[in-house]
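What follows is one chain in C-alpha cells, specifically the form predicted alone.
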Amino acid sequence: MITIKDLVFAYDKGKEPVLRGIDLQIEDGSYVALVGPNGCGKTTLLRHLNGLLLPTRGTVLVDGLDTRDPKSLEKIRQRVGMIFQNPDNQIVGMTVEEDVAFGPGNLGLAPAEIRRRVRRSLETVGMVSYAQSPPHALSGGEKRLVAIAGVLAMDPCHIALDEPTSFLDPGGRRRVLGTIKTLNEQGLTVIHVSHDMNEITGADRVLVMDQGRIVLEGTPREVFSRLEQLRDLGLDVPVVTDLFWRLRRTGVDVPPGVLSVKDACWALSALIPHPREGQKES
C-alpha cells in the first residue's frame, strides 16, 4: 500500500506549495486514475511516489518504507516504477532489447535473469519483434511500450504513469491502454494521470485535483455524475455522459454517470416501449 499523510511541496523555500496536505491512500493492486486542470499538482504528487520529489512536509510511505529515508530509496525505486510523459527521457538503449535490460542489469543480475525478465517485459507488452530495433526508429506508441517493458524488468509492485497515451494516434493509444489495463489484471498498482477522461472510466478510482489538493474522488461513476462542478474546474466527461447529463437537462428519464456505450444503449432500450406478450408489433 502506498499511503501519503499531509504531504506539502514546494519547489523552491519561500515559495507557494505546489502541494498543499494531501492524504491519501492507494491499496495494492487498485487502479487510480489521477486527474485536473494544468498546475494542479498532478506530475508533482506523481513523483512523490517513488522518491524523485521528498516532501516539504508530511510523509510518504510505500509499502512502510519512507521516501524521505536514503537508505530505502533504492528498494522503493524498484516497487514504484515511472512512466514519464515523454518516453525518450527515459530510453538509454542503442537498441529495444539493451534499453530494456539496463534496468536489471544496474540490479546486478545474473545474465540469465536478465535475459528472462527481458524476454518477459516484452511479450508483456508486444514488441518481442522489435527486440532489436533502434528505439529512435519507433513509433510514439511504441516508444512508451518499451518505457513500459523498461519499468517492467525491474519486477516493480506499481506502476505510475504521467500521461501515457499523449500525442499518440488511436492505433497506439489502444495498444497502450490495452497494456496498462492487462498490468492491472495481473496485479499491478497502476496510478495513471490523464487529461482524457474517455479513458480511465476502467479505473477504480478517479482523484481530482486543483490547486495543489484532492478536490473530489471516487468510483467514475460517482465523480462523473458532478459534471458542473467538473466544468468549473474546466474538466471534460466522457462523451457518453455528457450526452445523458443534456437529456436529464431536457426531462428525459435516464440514469445518471453513464460511461460507456454499451450502458447507453442499454440505458436508452428501457426507454422503448415494447410489445406485450401476444400482442403484434406495429
Contents of the next structure:
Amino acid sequence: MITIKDLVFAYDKGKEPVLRGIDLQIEDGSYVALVGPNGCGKTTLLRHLNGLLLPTRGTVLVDGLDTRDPKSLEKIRQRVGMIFQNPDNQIVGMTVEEDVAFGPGNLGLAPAEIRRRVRRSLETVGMVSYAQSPPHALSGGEKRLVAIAGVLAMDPCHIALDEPTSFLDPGGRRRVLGTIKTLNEQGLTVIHVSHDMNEITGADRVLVMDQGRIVLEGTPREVFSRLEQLRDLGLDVPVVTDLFWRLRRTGVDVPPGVLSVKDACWALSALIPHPREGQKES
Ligand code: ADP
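Got the form predicted alone; any chance of the form predicted together with adenosine-5'-diphosphate too?
Then the entire complex follows, led off by the chain already shown.
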C-alpha cells in the first residue's frame, strides 16, 4: 500500500509549493487514475512515489517504507516501477533484450534469472519477437511497451505511468492501454497519469488534481457526474457522458455518469416500455 500524508513540496526553498497538502492511500492491486490541468502537479506527485523527489513536508510510505530514509530507497525503487513521459529517456540497451535486462542486471541477479525475467516481461507486453531489435528503431507504442517490460523485469508491486499514451497512434494506444489493464488484472497496483478521460473509464478510482491539491475523487462514474466542475478545470469528459448529461438536463430520465456506449445502450433500452409477459410484440 502507498500512503501519502500531508505532502507538501516546493522545487526551490522559499518558492510557492507545487504540492500543497496531499493525503492519499493507494490500495494494493487497485487502478488509480490521476488527472488534472497542465501544471497542476501530477508528474511531481508521481515522482514522489519512488523517491525521485522527496517531500518538503509530510511523508510518503511505500509498503511501510519511508522515501526519506536513504536505506529504503533501493527497495522502494524496486517496488514502484516508473514509466516516464518520454520513453526515449528510458532506453539504455543496444537491443530490446539488453534494454530490458538492464534493471535486473543491476540487482546482481544470476544470468539465468535475468534471462527468465527478460523473457517473461517481453511475453507480458507482447514484444518477444522484437528481442534482438534495436529499441531506437521501434514505434512510439513499442518503445513504451519495452519500457514497461524493463520495469516489469524488476518485479515491482506497483507501476506508475506518466501519460503513457501521449503521442501514440490509435493502435499503439490500444496496445499500451491493454497491457496496463492486463498488469492490473495480474495484481499490480497501477497509478496512471492521463490527460484523456476516455482512457481512464476502467479505473477503480479517479483523482482530480488542481493547483497542487486533490480536489475531487471517486469512481469514474462519480467523478464524471461532476461534469461542470471538470469543465471549470478545463477537463473534458467522454462524448457519451456529455451527451447523457445533456439528456438529463432536458429532463430525460437517464442515470448520471454514463461512461461507455454499452452503458448508454442499457440506459436507453431501460426507457423503452417492454411488452408485458405473455403479451406478444406486434
Ligand atoms: P503536471 O504533471 O500536472 O503537468 P508538473 O508536476 O509537471 O505538472 O508541474 C507542476 C508545477 O511545477 C508546474 O508549475 C511546473 O512548471 C513546475 N515544475 C515542474 N518541474 C519543475 C522543476 N524541475 N523545477 C521547477 N519547477 C518545476
